[in-house]
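Take a look at this one chain, the form predicted alone, written out in structure tokens.
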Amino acid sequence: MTLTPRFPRFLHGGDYNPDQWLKDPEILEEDIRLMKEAKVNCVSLGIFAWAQLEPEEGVYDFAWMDRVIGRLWEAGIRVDLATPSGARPAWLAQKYPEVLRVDEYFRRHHFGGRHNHCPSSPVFREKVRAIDTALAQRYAGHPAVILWHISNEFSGDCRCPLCQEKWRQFLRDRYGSLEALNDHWWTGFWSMRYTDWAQVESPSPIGQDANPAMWVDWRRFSTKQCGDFILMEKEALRSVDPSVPVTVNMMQRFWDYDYFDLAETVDVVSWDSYPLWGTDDLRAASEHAMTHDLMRSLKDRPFLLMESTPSLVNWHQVNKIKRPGMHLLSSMLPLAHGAQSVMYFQWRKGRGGAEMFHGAVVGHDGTDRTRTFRGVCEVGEALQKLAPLYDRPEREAKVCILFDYPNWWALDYAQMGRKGAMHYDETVNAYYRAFWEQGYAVDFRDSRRFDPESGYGIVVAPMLFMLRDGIEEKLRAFVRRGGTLVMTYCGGVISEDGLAFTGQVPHALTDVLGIRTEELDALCDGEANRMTWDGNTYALTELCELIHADTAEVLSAYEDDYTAGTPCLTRHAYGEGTAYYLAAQAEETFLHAFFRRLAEEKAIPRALDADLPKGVVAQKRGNAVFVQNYGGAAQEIALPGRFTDLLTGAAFDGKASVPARGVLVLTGNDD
């Protein structure tokens, strides 16, 4: 499917801020010349331009925007047009200070920064709705405008009186009564019981900060607040012209909001990807490949890479530039996972401000005579050569990993194990990486959206601490129908409202798994236990659970300390399927070997039927295989037949050489 029906092709371009250069009109003409040279076909426009679009309350200046969009259209460049709500103008904060955010210490912020607004403020909503409507009325019908870009990288919470009242209403809607709220939050502990709704405030470091269930509900509420604001902006745009799709640029696996929920508010999922290349490139690639697959999974359709850097960022502790070859390689990574764009922040470096030294396609020298610019041109040419893949079928995954935001929040707020360092996100990525490095396609689902009849062969549920939306019954049905389930330590401990289950755990799944858990032990940094599986011994670190194998087969046991001889890895037949339980955090070499065994048993295909050297990974999109070398040196690979590289036209028969930081996009000669 196409995400931008008005312009159905791979998008190449990035954030463009001509409003910063209005005193230098020659810059626009030079930018257009350079964009055409780099094969740029789309730019994101107006993201932080509110002060220029509305210099005084109710006084709009669209003349400069008219000129920019007109010239871009004449040059064949389309526009992803943003609403400017991410950063309000000074006059708005001065006249209506109530639009500014109140922080966790209940302090009203001053003007400055971005996303420093209250999503509940009627004044702020009124002003946003007004400028959004004016933008839509002026530009929705312009042929250059192919996408609405709502705000920018939503983040943060507000605790003003208006948001406090919305918080209480959210809890009334969720629990029905104050008595039910007290029960679900277990407020008998520490005499926290509420007797009046007015007593219920948001969690805060200077107030109520020790109730994990309350904190998880606050994250749910903050997600809802953000989603409601997005829907308000979307409705303002759609009321003028519903034909232009709407997106919000997300930020990797952003912890603050549930992205599965926010994805329901937009037509197109997009996100901003900024790996730290130049250290462990394979690990960085796996981190961002996981997010690409998450973004694709949010709506089961392609996504847009809305921002990336053509060179470096300016906000890491150490800001490394991309090594030769890395820009093309890193730009092909999202395409391999379903992206329909490669976009950058930013097109031209500004002369001042917080991001004046952030990488850009055009630097302060203003020329095309740079390594960065040549790399962007190379990507533009590659996207044209890969045009046949635009409408190719999406990746068909037979592996599903459960990644659940409320579960993540609950683990992070839980005072147990390695408090504040349960490493849920890192653990999910380690499981994902074991499949990704070996060429297996992976989908992500959360508990609400997992369907036991989706056709997956393997479902992995790492650290599924919270059971919600009937996930235990869904997993039971999946195994009973013949699926292979892998659950791990910290599984099935609390309900969706944060209360610990009484009775045996994993709750409602002990008969499926054939085990029951007793205690969770936390290991200090540097400590480890061991287990042996399939003739190899593996280290176990951080978290080790004591379990009992009631009817399950013990595949491996702990080997050290007082736990020696007790089960660590089990297998249990249930219905037509099999359920495994891994009771400890195992090293990545085990995960690679174990999941390879399970995938082979389920006859799950790989992107390329060949064993690749360490650092080289293959992912399939349609009939093409993206072979990517993150290993730092040229690698020889075996190929199962004859292939042609879409990027260079080179033909290969049985083997190929992949340069350091190189990429091949291979199609079989029979395709």
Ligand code: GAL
Contents of the next structure:
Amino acid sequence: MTLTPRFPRFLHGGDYNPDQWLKDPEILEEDIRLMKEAKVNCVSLGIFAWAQLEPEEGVYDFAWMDRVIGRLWEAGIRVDLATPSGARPAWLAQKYPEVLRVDEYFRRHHFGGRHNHCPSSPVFREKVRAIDTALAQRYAGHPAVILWHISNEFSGDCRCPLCQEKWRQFLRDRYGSLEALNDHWWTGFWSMRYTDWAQVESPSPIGQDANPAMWVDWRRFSTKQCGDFILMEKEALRSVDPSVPVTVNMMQRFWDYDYFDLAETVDVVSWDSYPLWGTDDLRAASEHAMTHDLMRSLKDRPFLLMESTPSLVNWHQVNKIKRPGMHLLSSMLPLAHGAQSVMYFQWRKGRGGAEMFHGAVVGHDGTDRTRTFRGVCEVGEALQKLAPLYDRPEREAKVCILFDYPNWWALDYAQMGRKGAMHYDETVNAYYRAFWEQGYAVDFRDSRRFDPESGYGIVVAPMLFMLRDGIEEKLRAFVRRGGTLVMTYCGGVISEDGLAFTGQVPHALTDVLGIRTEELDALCDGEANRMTWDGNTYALTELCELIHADTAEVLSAYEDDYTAGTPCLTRHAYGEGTAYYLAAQAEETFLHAFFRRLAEEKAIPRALDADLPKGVVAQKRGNAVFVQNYGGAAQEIALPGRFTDLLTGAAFDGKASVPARGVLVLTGNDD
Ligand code: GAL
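Moving on from the form predicted alone, kindly provide the form predicted together with beta-D-galactopyranose (GAL) as a structure.
Every component of the complex follows; first up is the chain already shown.
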């Protein structure tokens, strides 16, 4: 299951932009010397190099790239070769203004920036196809080239007349007729009824802005537009040589596109991870661990960490440098979750441009005498020591969290509860964090990819507002066969096309859960209700649902306000399994205790059978346990047996000390 068959190793390197240094030819030689010192074995090349590769329309200049790839190959460094479609050259925008994007106010953008193109424009597609084909013809057979990096961090959408036409076609394909569209979009509201396809425009703050179902469809359409563009580029590369896999670098959970769908267009999932270290590091780690597990889950395969910073970024509100130890620790985090690489943005700091002060492996001083450079060397060495784990990327998750993009969009567009603050993503992260901090492995599935027979013991469906792809039947089957299901407030309210279900909700699951929901109450920031469970009282905030326990057992009730005494947490036996309903947003200490109880009932193993101090987290990859200390002080931990640290060779028997911001990669001496 290697991601890069031409070079089946952990990749270490990052974005390399020698095209910005062509007037300093000696820089290339110095870079290669330094890369070897840092044990860099792969660079991502040419990501924004279109203007250098095609300085005039149809005139290609590959001489510099030939030289760079040739020298890298001689030095044993592989190349993740980019298509340059993330930013277009000025001549292209000047000659063909149609390639530029039109925004939600129907304004055509000017030349500049990146990701500023129209995915429908035939001219843009033709020019991208031409340069991609030329790149593939020249380099796909080069032994240094191990991966295609299509474009860069796709984002946004375009609303030009060409895209409007595609939007209407998308809706025709989805709904079949204008009549059906009117029905699904409930256009009787505010006299929105369409009588001619030409009346249908993209949603816009200065036009049709008030139809949640339309907005969700727009997000589906944006995902499709992006996916079509990726497939076009992939096809251009593949038609020359199908043997090199392709990837696109994704961004965190990225709300704009459905990453489950986009992942289907590529061979390898990769993403760019930029936590803000130096504040609440445990929280930052949990957020990024969640995305690592999401990325692994998208294809149920290992993934690549395509970008991270070796020191700081330049776009957080406050840009902190990494504290001692944090570079190695933060680089081991993705590995623990199935990554096959540690890559950076970027290799060498540019002298100008918006990112001239963004962290890079080599700074403006140009030397190896920096803390950042030494930290990168340390990671290079660690990856060599961990080489045996390359073939052991597996994570055996018995817990699955449903994370569903259309559901996320629907909640955010719904105009209910807490405006702009429904916090689906944060809520999913809180649930994930409760498992992650306690050493349980978690898979993510969306409604379409969830399979009730995958062997999970626990499935958590937070805020599953929209029921799509028959998920209600799948959840029912899961519980019937003995699974433990946890559903929460906002569950089962609207259908896949965005219409509210009539009748009792959670739709088609009231008999499984033994409850029905009646009203959703929203709390202001600072307000709280309470519930007591297992002897402890917990705060309930943000969203509290009024529910009725028809056949379910009430485990806990609200304690305040007029809802006092009504159910808040319920349990119901169904078939061989159990279905819980949590009617309110509960504080994290509850989630930790509650999920721990459920996991113990299902005998789900932790990465390490030991209770770790706060801030120390263990996660398992293959046969190795990554013990990570996100605190600022060393911690003593108890170990269930004898272990060896793959990073240092140290042996431990029954206990170990994990340094401040430190990491141990333990294998049991019996493994
Ligand atoms: C990424 C992007 C890189 C660079 C980096 C800076 O999102 O792909 O090109 O801009 O951020 O952190």
